[in-house]
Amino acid sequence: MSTLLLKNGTVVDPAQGLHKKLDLLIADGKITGLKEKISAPDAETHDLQDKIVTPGLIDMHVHLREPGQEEKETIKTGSKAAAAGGFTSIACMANTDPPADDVSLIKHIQEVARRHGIVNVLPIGACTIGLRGEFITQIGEMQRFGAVAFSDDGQPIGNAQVLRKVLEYTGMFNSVVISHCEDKALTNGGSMNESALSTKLGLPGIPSASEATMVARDIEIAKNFGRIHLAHISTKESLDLIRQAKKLGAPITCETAPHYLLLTEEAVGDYNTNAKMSPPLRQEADRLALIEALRDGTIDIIATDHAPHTLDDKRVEFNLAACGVSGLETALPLLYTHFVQTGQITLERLIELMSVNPARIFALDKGTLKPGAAADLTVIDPRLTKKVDKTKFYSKGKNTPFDGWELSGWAAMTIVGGQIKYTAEKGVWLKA
């Protein structure tokens, strides 16, 4: 394996408290040197003057659709999109077809990822068989064969006793459950946030209580039976509950997604199906509460909830359209442009949210550039400004509400295990 020398980059590594210009040496897939001046005459050298070098970004909430819905996305196209977005590791949810609810599916995903994956693809196992919330899966066996967490995402576990049993089993293996917080009775077939706007548009609404009531239930269950990570939080009410529970020491963490930080229900406007999400886009007070929660530490992770769909899935009546956004290729520049450049959060905080904390919560040996660590790196070009062009996505999913937005801070280079997988000049680059 070749040796890489990255010179003159500004290294930002919150895990080490680093923010300074350093050289970085990579050999045999590991970081072997990190200091002000490194000389390695035989190394392939890249001058990263004016670039930012960070631990590789980690997205713990991605839908790759394989097996079963390859017309929407495959492990190959999804991991290409991840590399182009600056992600070095992605975890894929279990709601494939069939669901990843046994060891054979976990092995299948890993085998396809080994043959076609561009970045690290980490399978998440289902909590219950068929995602039906009834019978618990072989949690220990799936973890033994590579499942990094467990979730029925897309479906809540409605039966609290089943969730208790799942937590007791995952606790035996020091794993974590990712909970999709939705009370289906309150959602009641809704397609957007319940408000005056939903009434005006004539669309069935989803109340914020649909999320908050399940967050409250999960907090109480976590306090008694084990660790829960709350997925795609979207409401002020949920954040108030989470903030208070954390103060009392509840074993919970949570995430939100870029679209909840940047958009409100107003994006639905003219029945734009690319603004249809699950949970739905909320109101401005919720969006501002999410930003405050980024600052005060209530939110631990920003994940994309990458949910690619075909054009036909979205080119239908709003009530019938699929939910979700293709998010891997736009998350970094969206967050850099609208939160780091505007001074709402620091660059260090962004890297905590997108690399350090995902590694810590999911017990991954990643999220730092310490010598000896795996050479997973993201290089950011803060000067690179361009418009989002969905037609150029590597993902099969072109469903984005951000098409045409002008953004800065795009990924300039993505390095996985010491190999360059993407550069802004060459695109996804499969170097031998």
Given for the second form:
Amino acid sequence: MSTLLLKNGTVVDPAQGLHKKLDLLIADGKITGLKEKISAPDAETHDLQDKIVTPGLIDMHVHLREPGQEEKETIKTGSKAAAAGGFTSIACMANTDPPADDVSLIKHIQEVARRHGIVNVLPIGACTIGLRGEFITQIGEMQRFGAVAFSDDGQPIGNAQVLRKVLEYTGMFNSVVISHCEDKALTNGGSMNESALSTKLGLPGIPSASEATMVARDIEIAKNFGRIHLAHISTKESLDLIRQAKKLGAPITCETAPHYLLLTEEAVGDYNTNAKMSPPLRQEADRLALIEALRDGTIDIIATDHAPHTLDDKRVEFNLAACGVSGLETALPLLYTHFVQTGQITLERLIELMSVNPARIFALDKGTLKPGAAADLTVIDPRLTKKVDKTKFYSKGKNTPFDGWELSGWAAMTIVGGQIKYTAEKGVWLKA
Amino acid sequence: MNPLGIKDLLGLKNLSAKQINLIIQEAFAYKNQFSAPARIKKSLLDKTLLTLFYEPSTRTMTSFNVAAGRLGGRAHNVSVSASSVQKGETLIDTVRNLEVMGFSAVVIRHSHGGAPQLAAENTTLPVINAGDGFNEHPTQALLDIMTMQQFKGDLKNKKIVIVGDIAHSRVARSNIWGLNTLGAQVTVCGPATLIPRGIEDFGVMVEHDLGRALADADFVNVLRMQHERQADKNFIPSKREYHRLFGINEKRLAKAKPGLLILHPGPINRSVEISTPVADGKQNVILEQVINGIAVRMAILNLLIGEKP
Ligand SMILES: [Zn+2]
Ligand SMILES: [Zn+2]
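Pass me the form predicted together with its partner chain as well; I've looked at the form predicted on its own already.
Next comes the full complex, and the chain you just saw is listed first.
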């Protein structure tokens, strides 16, 4: 296998407390050297002057739609989008059609990913059969064949007794359950945040309590029965509960998504279905609370909740439109431009949120550039400034509220297992 | 562009006082000609109006049909009883098809808020909102306003109470927008389960005691209690309790301002939101609203698509 030498990049690796200009040598898919001057005359050499080299970004919350909804996305197109967005690993949610609630589905996803995956595709298994919240799945078997976590995402597990069993059972395998926090009775068919604005637009609202009451329930259940990772947190009330629970040592972690950090319900504007998400976009006070929680450590991870949809799924009445945003290709530059460049968080913190913590929480052997580690790297170009152009997305999902935003800090190069999969100049490289 | 300066009538949220007054003046002019229909200028000759109703409403559809007819136009009615929706045809496809069929305007009634706007953005045809979800019902609000003006003139500082299911009411929303724009003072009254979040932000008062709300009111606009919907969803415990707390009856009227006038968008649930003596009494202007509805719809059709002299 070829060797790769990356020279003069600014290496930012919070796992080792590193932030300096270093050369990096890669051989046989692993990092073999990391120091000031490396010379390897036979290696393919890239000069990364003015660029930042970080551990590969990991997105633990992605919907790839395969099997069953290939018109929205496939493992191939989704992983191309991931590479273009600077992600080296993505975990795909189980709410496919059929759902990934059995070892055969996990094997199938692994097989398609092996053939067509551009980045590491890590399957998440369903917690309950058919995502119906009734009977627990073969969690042990699925983990044995590669499921990295378990989730019924898209649906909450409404029955607390079922959730208890799922947690007790996953606990035997040291796996993590990802919870979609939503009280469906309070959501009650709503399609946007419940507020004066939903009243003004005449749209059925979803109160923030729909999320917070489930967060509160999950915290109590986690304290008693096992570890829970709370998906896509969107409200101030949830964060207050999580902060308090963490202080008391509850085994919970949580994530938010870039759209909750950058947009409010105002983005719904005049029934803009690209701003329809589950949970819905909230208010400015929630957004500011999320940013504060990024800083104080209440939020552990930023995940995209990449939810690609066809144009037809969105070009309908707001109440009927599908929820979600195609997020993989915009997350890094959005966060870099609006939080790192503005000084609201450090670059180190961003890498913690997008690589170190996902690896730690889900026990992945990733998230660092230590010699010996897998050579999964993201190269960021802080000087590259361009507009988001959804027509150029690799993802089949062109559903984004960020089209036309001018951003910096795009991925310049994505390296997975020592192979370059994407460069800003050439785009995604297909396997030979 | 037409005298209103808008392609579509989607709601009163974004209409100015000037635009509202223009429609209502025109409506009064038509109403004055009702006694001699031959005098009405046939400004809709060769025009065909399509009423596209995704939700049944005989009244509103009929009113539009009559209005088009009096202006010499024709109307074609399509009720989309889920059949087309079941076939998977999108609203956008539907309006694009209608556009090439040569209709002059389309009147849409839809169960989802924002649907007429989606249609309007995807067709060159003028779109008139005949009620969308619980968003707006502009022609109903305009006829309500016209009726109020007919009896009490300028509505500035007049006190109007809207009572009933505010949360699921497009009539309430459109009334609030229009009345606020014209300087009236609006109070909404109903059970807390049926008052939507943040309604105070629109400059209305919220009152759960109907007696207090009516104390100095000039008008009360009584919304239809859609108990076939609300009772199932547990918004009110019973029709009986609802009538006791929020129903308009003679006892309540006796305590209110003597000249209080009662509006109702119809059809009435007798003994629920309104008692029979009141429904048949002198203080209600319900049938006048029906007549004004035709005049308002004639005005809108003429302003949007009428042949200009
Ligand atoms: Zn979810
Ligand atoms: Zn999700």
